[in-house]
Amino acid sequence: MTSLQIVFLIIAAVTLASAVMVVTARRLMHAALWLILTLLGVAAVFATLQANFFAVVQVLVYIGAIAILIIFAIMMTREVMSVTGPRLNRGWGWAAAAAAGGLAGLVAVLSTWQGFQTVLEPLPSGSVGVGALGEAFLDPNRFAVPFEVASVLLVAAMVGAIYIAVDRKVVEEQ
């Protein structure tokens, strides 16, 4: 085993034990937090499998905007901070037996594979980089279009999320 497979292995322990926790966190705050290193976790997993630009992406959207934006609206709602009712639900067993169970037949099905025990080679030095896909998002007859139909897409869900959290005051009539 090289030493990039060993810490691949324990970049991907830390990023799953963290995963673990944001979903039986105790406090929302605390999953949001934890999320954070989740998300961390998969961009050093990018930058260890040579995708660096993915890294680099991960780390500014995921961390940096989504998850910062996670963090401020669970501090803007005073209602979810308190703790209610139980942490975990009653049939976490269940879901706990059916993600083992698609784990393991992930890697049974992964361990037949020709390539899975492959090292990973370096890039070559003529192979397509940044560049070409930055052309891809600015070209017009390419993904210009749905980049910026994502963009109207994404400003649409954040003017909803703000209408439905603001407080309306009923008004009475006498």
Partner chain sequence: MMTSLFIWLLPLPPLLAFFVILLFTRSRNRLSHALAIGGAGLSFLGSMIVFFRAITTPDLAASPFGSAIAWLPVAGEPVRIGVMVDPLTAVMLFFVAWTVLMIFIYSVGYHNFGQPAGKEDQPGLPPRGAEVRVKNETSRVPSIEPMYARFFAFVSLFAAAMYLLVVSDNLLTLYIGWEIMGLCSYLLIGFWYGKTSARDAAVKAFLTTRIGDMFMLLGMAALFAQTGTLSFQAILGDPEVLAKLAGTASVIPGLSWAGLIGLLLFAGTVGKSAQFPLHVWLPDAMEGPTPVSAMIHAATMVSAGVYLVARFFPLLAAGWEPGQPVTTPMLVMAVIGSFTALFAATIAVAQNDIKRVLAYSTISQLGYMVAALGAGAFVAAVFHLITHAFFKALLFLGSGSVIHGMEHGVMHTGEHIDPQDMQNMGGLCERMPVTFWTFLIGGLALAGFPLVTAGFWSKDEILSGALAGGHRVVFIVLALAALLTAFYTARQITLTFLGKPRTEAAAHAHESAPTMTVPLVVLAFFAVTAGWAGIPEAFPGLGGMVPNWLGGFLGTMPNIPHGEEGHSLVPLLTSLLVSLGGLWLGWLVYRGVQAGQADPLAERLGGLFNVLRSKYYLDELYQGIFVRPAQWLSETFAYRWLDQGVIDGILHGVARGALLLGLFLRRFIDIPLINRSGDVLAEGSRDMGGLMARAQTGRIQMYMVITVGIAVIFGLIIVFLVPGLRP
The other form holds:
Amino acid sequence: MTSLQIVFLIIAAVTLASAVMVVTARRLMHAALWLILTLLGVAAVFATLQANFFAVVQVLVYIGAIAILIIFAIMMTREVMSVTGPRLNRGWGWAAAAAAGGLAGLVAVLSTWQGFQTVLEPLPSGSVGVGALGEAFLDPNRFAVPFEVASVLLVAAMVGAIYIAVDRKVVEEQ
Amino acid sequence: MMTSLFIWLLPLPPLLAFFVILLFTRSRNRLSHALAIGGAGLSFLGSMIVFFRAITTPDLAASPFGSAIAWLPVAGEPVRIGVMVDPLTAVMLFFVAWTVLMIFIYSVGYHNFGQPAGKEDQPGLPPRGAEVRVKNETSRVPSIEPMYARFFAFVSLFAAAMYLLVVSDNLLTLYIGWEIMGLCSYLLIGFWYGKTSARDAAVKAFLTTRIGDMFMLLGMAALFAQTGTLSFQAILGDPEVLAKLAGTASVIPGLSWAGLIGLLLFAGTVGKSAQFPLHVWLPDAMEGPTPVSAMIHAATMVSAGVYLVARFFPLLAAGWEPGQPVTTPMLVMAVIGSFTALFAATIAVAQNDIKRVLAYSTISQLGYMVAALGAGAFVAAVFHLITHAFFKALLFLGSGSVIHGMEHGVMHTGEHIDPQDMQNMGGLCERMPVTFWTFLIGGLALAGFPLVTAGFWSKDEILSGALAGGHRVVFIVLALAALLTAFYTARQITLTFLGKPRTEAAAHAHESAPTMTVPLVVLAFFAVTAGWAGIPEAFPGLGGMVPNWLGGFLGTMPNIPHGEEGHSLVPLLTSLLVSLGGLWLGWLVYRGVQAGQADPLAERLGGLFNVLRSKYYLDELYQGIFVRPAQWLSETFAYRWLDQGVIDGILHGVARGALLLGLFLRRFIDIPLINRSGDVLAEGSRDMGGLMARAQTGRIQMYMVITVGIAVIFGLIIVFLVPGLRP
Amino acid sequence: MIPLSWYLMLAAALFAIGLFGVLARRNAVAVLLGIELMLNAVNINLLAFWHRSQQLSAEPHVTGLVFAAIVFAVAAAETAVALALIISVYRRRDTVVVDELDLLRG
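Next up, can you give the form predicted together with the partner chain of this protein, since the form predicted on its own came first?
Now the complete complex, all chains and molecules, led by this one.
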């Protein structure tokens, strides 16, 4: 077992443990904080995959933007979000069964796949260019259209979010 | 083209007025009568425009104005409805428009518009007058009709129906107008529904005319079955159709289809135009508001019956050539018409109610027209229809004016006498000069006063037509009727206007308001001049001086066989003799009648006079042979014996048996088997539904659990069990 | 050095945990957190496969990266809209408990 494998196992353990805490934490703020740890773990996993760019983006976008957005939302609407009563719904047993079933199914399917045991070797430096990704995104023959669609999606989401969340009564009073 | 579309609009304004008055302006008298008169005025203007377009159009008969639209889809060709103006319609429009407008204006005065409302007046009863204090003096004046606006709504509907009937180009819409008028007739006769007699008269009129209408409907159905259309042009304008109808034998042996349909349609006329034996409703119709509904039942609506047979004259006369024996429907018409003319005239001689005399006179004159058609004198019949409409409208409105004046007198003196009884009148010519002179003109026209009046020309033409056509019996009967007509007219005028007042009320009678007298004058004008439009060319001496416009106009109608044009001295002398002789006799007999004196004729005729006064006991006869047996049949036989005894007995037996059977079924079959199974089914459905509903928790996460579970299961099945996908 | 299977197992586990959160948490924001976990699991998978395909051929492969980038964008958009919806629902229904938003109950 190489040191890298050991590092990976530690990262994975931290990630999974904090993910479990995310879905079981009683207080929402704690869950959000656990989520940040999970996201960090995932960023580390990305790093082990030599997807350095995505590790950075994970930290910037997921932790820096999405998780912070959620934390802000929780904090700004503290009473709103503080739910009394059990943290899980009545059918959580079924939910656990379904999740476990899904996991078992995935594992069962994947384990029968011949490429399952492939060992990922370190890639030669220079072959993991962010430049290639950028060119692919801006090449009209490759991913320019999805790229633009993604930007439109973001704008639409922003406008839609503002429109949905705006408090009309407050606006009218002003 | 414009005119054709224009005709559609003629019935519309009064119809709108009807709805607007009834729905919105019922409580506002001035607005209501303004609307009604405005509507009638618009239709009047339109009619005049159409009339003058019609008479200036050459070949109108060959290509009448009109347009039609498909209305009712039936198998094959759709039923088309539309409007048409041919010469017959044009002349009908002319007098209908005039008389209707005159009624409307007259009604304003007759219903005492502008007078105060009476304290004791209530809807459904004639106004009884109101107390008015002027300078500390209380006087009694007529009060306004409590249901003033309602009256105008009804007459508006009536006018709309009459216009619809006249401009129709097919039997179906004609029938619609016909029946709406029947309804209006019922409503107006029973206008004062608080009076038992008015209620009974309304029901009587409705039921009696209904008998005729029933036959007419049968005739319509037969006509449609035979020809597949109800359009006048398609049936009456097509010689082939007429020949086919006249040539095929109908279900009745010895009658062609033309004959059978003609007879059935004529039955409608018998009801509507009050011909014997269905004439009994018309005299009773005088229970309505005095002049107006009477006028409707005298000048306008009853003309519709004659219009129908005139319109269908080509069918009635199908297969007939002048000089040959007439067709069966024509024979029936000649017999019934001439009999009615004489029969009603004899009754009119013995009546004392001023309106009833006119009512019987109307029946008699309508008989004239029907007889004329039966004798083949189409133009003469239509001619008399027009002139009669004018002078009879005049007479009725005049009699209404007389009654109004008498009521005024009665109110003034407080006497308890019948203001409609001619025995109580006398000497009114000084008190009511306008009414007198116009009534005189109308009376002379009715009597056929020679050369001047319209009635002379038309009656003379009928008589000469009857003689020229070889119908000697018809001629003699009609001449006798004319004699009687002149006689009772003279009697009426003498009793009403001449001599000395026989009661205080008559001495205090009072000329009517201008809204009533102006229509009288207008109608008097036409009562004289309408005759000049149809002076026959062959008339000795005068013929040809004025062109026989009407004969030329109507003579162009297609498929109408025309009798011989010959005009001899015999009918002329006869008309002169009967007219002048009758008038002179009547004046002679009645000029010296004193108050309280019995009718001079009663002494001479004795029992016969009583028979006449009682209208030949026909009402009693009908009561005896139709109404009583019907009552006995329904009361004693049908209700007591048949219904209570037999049918109820059977029913009770059946009911008892059914009850037992029902108990048995219930106890042994229904409860254990059917109810149980039904319950099981219902409960099962309910439980099932409940079960299903429980799945619909509305909880999104539950749904997702199920979705994921199923996705997992199916995913595994697909991956591991579908051969091609197994890794 | 690390077998592909480890990554896949990690991603599957993360996905299942996220799924459980989505299916079982009562609070709508917590459900949202579960969704984020699932998206991350997907991204792990995508990048792992990208690494494998890059390692198997000399040609530069960017498809997996592109997919991962799109997932980021979608995740950001989804989070923003979902939070807005949750706030809006709370204003109207006075609750963020998913169970109580049951207008569709039969």
